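Single chain ahead, by itself, as structure tokens, in the form predicted alone.
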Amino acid sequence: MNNRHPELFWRHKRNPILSVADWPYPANSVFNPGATLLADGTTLLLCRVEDRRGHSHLCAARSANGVDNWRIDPQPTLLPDPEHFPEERWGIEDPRITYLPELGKYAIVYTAYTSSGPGVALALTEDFDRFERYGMIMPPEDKNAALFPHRISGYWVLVHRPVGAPGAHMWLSYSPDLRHWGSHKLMLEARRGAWWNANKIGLSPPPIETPQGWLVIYHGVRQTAAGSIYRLGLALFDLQAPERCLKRGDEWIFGPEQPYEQRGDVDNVVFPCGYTVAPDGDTIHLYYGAADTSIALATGSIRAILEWLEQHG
């Protein structure tokens, strides 16, 4: 631990909490899970499972305490359907789950791996058993997307990360019906130069609604001579105009430090796609992919995170 840098997230002592060794069927790796709390308090992780071809699908794991005794679906929960959705030809990846009270459904925004690159796809479910696919809502190259939990000024809002020259930045798009998207606005730019988050950033888990604003945990990619390093930073956005950034931390707050984060199919990656918030409304459990190989858990305090951002933003 760095004495000059306060820890905002604490790794669970049982990390990694899920790996391919836990899986009920053969696979290469499990990582980058979306997360949600079900009505009965059960933690559900919708995990990205990469098969031995290199193609991914999604599989649900459930736990009463969100740490152990996981009940994993014996078969894939959501498989690519290239016959009806040709954009899913090479797999589906990195789900983010947002519960939409207005619809009484969970929205799963995921990456569809098309023959032209990654695009953003959407599916809705009430039970993680039956899914209503909306298909691709943002064409390639675009990923790292999630929905806000309710309409803002009458419109659904999507965070996503299109790629263009010279960098990859976070954008917002608005929709009246979850199908037709427009009013695109730049949300957060990657920095330039030597920063830890230069040139390429992207949303990590879905935005977190707080009285101070939308708290966003995002990843930045540092290109080094030895390869990329994926680390996490913080920003806060206006509740009514989420394209307006109120605070942005200069420093990264969580990065690959443990062996299971530093070595794997892709070295030096911490990549959260989901979180749950405890009944106290403050304790946040962040579920993340470690080195594209396993799933780990880190816990923090939303209040402490906001205080840090107030001081460092």
Contents of the next structure:
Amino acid sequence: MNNRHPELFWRHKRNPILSVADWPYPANSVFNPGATLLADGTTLLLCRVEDRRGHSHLCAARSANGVDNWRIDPQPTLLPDPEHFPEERWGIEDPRITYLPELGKYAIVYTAYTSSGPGVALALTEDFDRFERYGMIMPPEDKNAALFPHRISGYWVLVHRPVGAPGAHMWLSYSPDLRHWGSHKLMLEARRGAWWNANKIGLSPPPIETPQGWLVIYHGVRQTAAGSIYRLGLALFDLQAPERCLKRGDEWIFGPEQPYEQRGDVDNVVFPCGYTVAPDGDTIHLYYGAADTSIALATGSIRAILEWLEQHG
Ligand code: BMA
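Compare with the form predicted alone: the form predicted in complex with beta-D-mannopyranose (BMA):
Starting with the chain above, the whole complex follows.
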């Protein structure tokens, strides 16, 4: 009998697909990229680049096949702007990209890091060249945020992860204009005790719209005597009321296994901030930071993921 867990994501054999050795300018590490498909089918990754001060900025990499021949912007694409946005003083991190058809623009929701902690910031762009900054939309301590692609019942919806006592859970907030946020609702709670996702969870890439509901890939952080382990789990939410959880898988489905995920600046981290879906509407490419050091790719099937949730949720 086969005692292996069924695999929902397959790692690319050329992982890690991007690392600091590929960068056109000096940096310490590249990881946790947001991802999107441009109108011409090009894969765009907006990568978190950390410099040797420990501060991060964002840099775009483009590829026709989403695997290799990356064209990386020769300079940082989006730098922190602490003069106008003091909340970006210690850098900007972990972008999640959502295309908003209503506005014809991409929303980039990212972590702005300042002396009072990390918060959630928003910028819009049409071309990943010029950016319209909205500044901080959720104050510290808050991160792991992304927008849904369209309004629900007339309102924009943001997933985010404020940190409170006793745990760090996922919340939703609603806005009429992307600037003013309210009607906050608890979306998904961290578990407690021995669970792999005890005490601290957070959204990974933006929610994925499927006929069955919003499919959410989230990370759980297990604290151990040897440090934290970042792994991924699955949940499904109601299309009309996304605070309503329809299914939640008990087991984690992806975790650090390969040397590039287990060893790096921060050991034992897989951290996806973006995905693309192939023209078949089913094949999903998950782009993730590996050990806060490099960028890797894993591929799965949305249908298979939903079937797994049906059986294990
Ligand atoms: C989280 C985020 C990620 C990072 C992870 C592991 O809190 O800050 O940027 O990859 O920790 O260090």
